[in-house]
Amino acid sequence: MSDINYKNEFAQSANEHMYIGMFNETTMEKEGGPLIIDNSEGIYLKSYENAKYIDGISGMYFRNVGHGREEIAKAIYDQLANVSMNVYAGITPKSVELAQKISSLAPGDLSKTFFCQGGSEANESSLKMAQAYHVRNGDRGRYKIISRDGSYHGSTYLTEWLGGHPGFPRTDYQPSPQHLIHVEQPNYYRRKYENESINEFTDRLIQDIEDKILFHGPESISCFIGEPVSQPLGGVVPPSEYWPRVKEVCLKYGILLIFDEVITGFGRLGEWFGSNVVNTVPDILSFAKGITSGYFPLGGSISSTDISKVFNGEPSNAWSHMYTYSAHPGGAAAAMKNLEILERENLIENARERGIQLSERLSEIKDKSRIIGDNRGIGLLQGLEIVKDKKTKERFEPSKYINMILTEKLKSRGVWIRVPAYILPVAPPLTSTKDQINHICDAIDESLMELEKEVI
């Protein structure tokens, strides 16, 4: 069977028998079907048509150590061939080893981990842990959650309503939970008042958080959840004083701080955790993605000692929460080998260095482009905001399909980045070289110049 027929057969079968996340058959058919990957190695993907692409967003912000790591696959196989699954109230040595390792890497006194299968479950678990903590302390009325517009925390019914990802509308899922409080994202580029200094901007955001806490009643609020650096909007790095001051407000009113480090954890920002970048230690930290570089579904929530100790003592004190595949030994084996690679190959330092290079190149692209309003991010979590007018910051109408056109232009230049809405994300594997970063940036530069001629 020819490659073309093989691809067509798989594309048609996928359209008939699979829900492809966030897309339907019509969209896939217009684009020639989903990308069918035949092989992957390093930061490259190869399709069944033998086309080769740089993976510009690390799969889905998770392939930190790159593709084709046979030693991770072997570690999973060896573990599953020995012990393939936990039993009820039982654990495996590899999972214990991983929990101890994470504790040694995590900031502050974060020391005890609950394992699950992915990021959505990790954040769901963290939220439940926070509320259960308050119940154990006699504060049963603390159930409200503060989150931020423009953040993304998952796709379960609760987590999807936290924040507001532009590519994940929630209009199908009603009613919205009534115990959520939304505050502004610390995105200085999109500040409400153009003449506002960055210090005034930070003051206003912190004051708004405290005002909302007082309005709703501190005694009703369980936690504040946010990413140290937010991905949906291209890597929003908050003002340096933002997170330390949020933590102060939380401490003042007995509110737990949860960091969603599903994307920012395990090296992507040039540090082990985003917490290190923003100089703030949360009470609970959610993780997934980079812990195994996507080689096995694994996530988790790690808490401080102050939190974990309230679940000790009487059997009724135990945290009433679990999943069937929690602490899966295959995932633990993948994670341990993945962390070994990150350390052995000094990939976190590489992410920091390549991040500086990427930031400089994206800044140059923004300055000369007529349709890029801002570049932002840190490490290998960065992005460009696409605008119709740089002065007014007006965006293109969705009907112009600027994102889809840009996706195809990048693809034709050997870079696979599916551009969502009005943000062009750039988040390649941590193994990326200087030349590969330049390749990505050259492709972006050329694609934008070509696009400008067509739309302006």
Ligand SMILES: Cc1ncc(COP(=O)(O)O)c(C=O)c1O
Contents of the next structure:
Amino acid sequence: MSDINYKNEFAQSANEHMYIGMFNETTMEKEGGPLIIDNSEGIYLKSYENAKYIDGISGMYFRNVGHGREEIAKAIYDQLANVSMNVYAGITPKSVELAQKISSLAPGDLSKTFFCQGGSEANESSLKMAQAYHVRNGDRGRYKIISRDGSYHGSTYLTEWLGGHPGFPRTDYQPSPQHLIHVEQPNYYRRKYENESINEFTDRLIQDIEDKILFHGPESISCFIGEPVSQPLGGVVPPSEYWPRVKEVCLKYGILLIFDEVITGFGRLGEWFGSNVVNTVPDILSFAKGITSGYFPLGGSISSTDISKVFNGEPSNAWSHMYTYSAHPGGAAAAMKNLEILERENLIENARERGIQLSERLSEIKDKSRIIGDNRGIGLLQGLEIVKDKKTKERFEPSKYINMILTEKLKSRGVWIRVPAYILPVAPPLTSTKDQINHICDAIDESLMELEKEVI
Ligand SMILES: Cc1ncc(COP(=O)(O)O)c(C=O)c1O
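Given the form predicted alone, corresponding form predicted in complex with this ligand:
Below, the chain from earlier opens the complete complex, with every other chain and molecule after it.
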């Protein structure tokens, strides 16, 4: 059987027997996909047809230390060969080692971790922890959640309604939870009023948050959840005053602040955590992806001592929450090795430096292109916003499938970035070199120039 037949058969079988998140058979067949990865090494993916691509979005924003790390695979193997799982109400040494390590890296007094399997579960856990904290304090009425339009916090029934990812419609899932309060994303490019300064913009957003809290009644609100820098709209870096002021408002009204650091945790922004970048310490922090660089499904919620201590004392005080596979030692072994690599190879510093290079290149591309309205982001979490008209910021009609055309153009230039809707995300592994960042940017530049000629 030739490789190509094998590939076709394999792809057809996948289309018949597997749901592939967000895509259907027709789309996949049109693209000749799904992309079947045969091998991956460093920042490169190799497909079954022997094509080589740069992984421009780190799998799905998780592959911080790059692909093909045998030492992580070996750490998982060694751990599972020794102790493969804990028992109900038990622990394993590796998970304790990891919890201690995370506490030493985390901002402020965040010190106690609950482990789960991924980002959605981490956020569900953080939200439940916040509500249970209020209940232990006698505030049973605090159950509402404030979140932001344009964020993404996961795909469980509750977490999917918190945000509003342009590539992730959730209107099939009704009714929407009734205890959510949505506020604006601090996206200055899109949301500012004409001639509004950045300070006026920040003042308006903070005032709106406070107004909504007062409208709903502070005594009914449990927490505020957001990503320090939000990915779906291409790396929205908020004005510098935004998060410190949100925290001030939360403190004023007894509302807990939860940071979703599922993408921003463990180095992607050029600091260990996004909290360090935005100079704000949350009460609870959710993490996943970068903790193992995707070598094992692992997530978690780390909380301050103020929170963890309310669950002590009487047995009925315990936090009532768990998953079968919490604190899997295989995940802990992968995470410990992953963190060792991040430190040993100075990858966080590299993300910071490559981030500056990337930002400069994307800014030049925006200035030159007739269909890029904005470049944004920090470290290796950046993006471009595609527009039909730079003056009016009007978008292309979805029926033009600009995103799919662009994905193909990038692919033909050796870069794998699946472009969702009108944002072109750029988030390669933290191991990327100067030349590799230039390769990605050259491919983006050429693809956009070609696209522009076809559509304008
Ligand atoms: C910021 C953020 N939070 C939560 C999630 C959900 O994580 P998972 O897909 O592991 O459940 C994601 C996934 O992309 C994310 O980007």
